[in-house]
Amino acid sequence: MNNKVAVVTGASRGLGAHLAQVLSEEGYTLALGARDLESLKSLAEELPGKVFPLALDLSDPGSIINFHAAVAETLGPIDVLINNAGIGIFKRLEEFSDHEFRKIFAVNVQGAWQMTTAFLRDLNEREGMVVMVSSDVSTRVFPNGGPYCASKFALRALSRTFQMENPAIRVLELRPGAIDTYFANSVPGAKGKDGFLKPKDVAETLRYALALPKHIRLEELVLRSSEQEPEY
């Protein structure tokens, strides 16, 4: 894996940190992005390989431009892009403010689109991989989750379109169910989360995807805890 470079967004904690752990163990040099730069720096000290923590706010197009420029200057072209960062706000549709609705799409959809297009030339030249961390709700809905579900439907569409337009790369839509993380201001291990997926277990699927030969595209991977109801 010499000279392989990977980018992970939303890497400061939760699933993003565990995805970074897998990539580092697999020999990748990492560029990690998140708003919490201090947490990224702490994570970088714990990982076994070369890690470059960089500030990144996916709701700010200028931040993405600066992040891409810093990665290009410091590390050169990349081989893997993990679009992991995402936000969720949950309540009835009529209770959303315009700002809240727009922010969900700015981070979950536009941010992933802009990150991917920024690194697209690298990924095509190196026949790389893009992982869109989506959700099992990218094909279903639930009450109080309207904008979040809609953003994941949109991310699914982006994943498929990027793949069709760029056959040299592999685009994986990773669709986990409920994960025991800090998502939506929750706390890991909180009451009611006993049956949730653990982020470490979800991250292990990335190791499998990386190990597949390049003539195989793993386009979609859904996983849920056995305690989560299988809704479709």
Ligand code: NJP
The other form holds:
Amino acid sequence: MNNKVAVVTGASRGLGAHLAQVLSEEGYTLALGARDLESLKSLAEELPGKVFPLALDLSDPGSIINFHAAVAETLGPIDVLINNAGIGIFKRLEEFSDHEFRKIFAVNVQGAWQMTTAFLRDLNEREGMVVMVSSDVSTRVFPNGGPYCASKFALRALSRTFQMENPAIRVLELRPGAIDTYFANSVPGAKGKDGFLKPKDVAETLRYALALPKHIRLEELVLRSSEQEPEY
Ligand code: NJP
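Just the form predicted alone so far, so send over the form predicted together with the ligand.
Okay, now the whole complex, with that chain kicking things off.
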């Protein structure tokens, strides 16, 4: 068992819950964040290691400050930060309200920036790892996906800037295609769950990334179901 600490955002369901599973199996003590605290508590009971479920709303800067303070006090410095939480709203650009547009950027971009900044000193000291869960659409676009794609392009830019500014840490941009989660049901034109990646498929790539020796920086990982059309 290792005595390392990891934080996972958006662990109340979907990919985040599976990433938490992998980290717990690998011996990490976990702080899990999401708005749905009850689901985090249920997950904590199922995981093999020590787990601290904490309320976190990434669209609220005060909530991130509280989350960071609670983790620092309870668990001390962290080694791994997984910025997994993300939201999508899908429609034509002119149909978005100001609120919807801002919300996507608040959670997907600003939330990940503020979380990483809050834990940056720990991560540098412990030569830690940041995983930014972006998307295969962090380098391409599709109709009805404008703000979502733009947020993932922006997250890619943040990932790379954090990496360049902090050579002691390793930043991985994890870029999955369509995954069989709650999120995917909200994407128009999605072809159905059978052809999607399973969240476990994506989470298993984290085990590989964690096992890499420190002299190897896995910077980006793109994976899609072979049933998803290749688009670049
Ligand atoms: O989605 P879902 P996934 N503050 O909806 C949390 C990316 N991705 O697992 O707060 C804090 O099942 C929410 O928790 P709660 C995607 O962009 C996916 O598929 O309790 N947390 C829940 O735990 C995202 O970055 C696909 O509601 C907030 C989690 O986020 C990542 O994969 C394709 C929050 C979302 O779980 C995981 O998404 C792709 C907030 N304000 C990229 N709002 C795909 N599924 O097809 C939401 O390319 N959460």
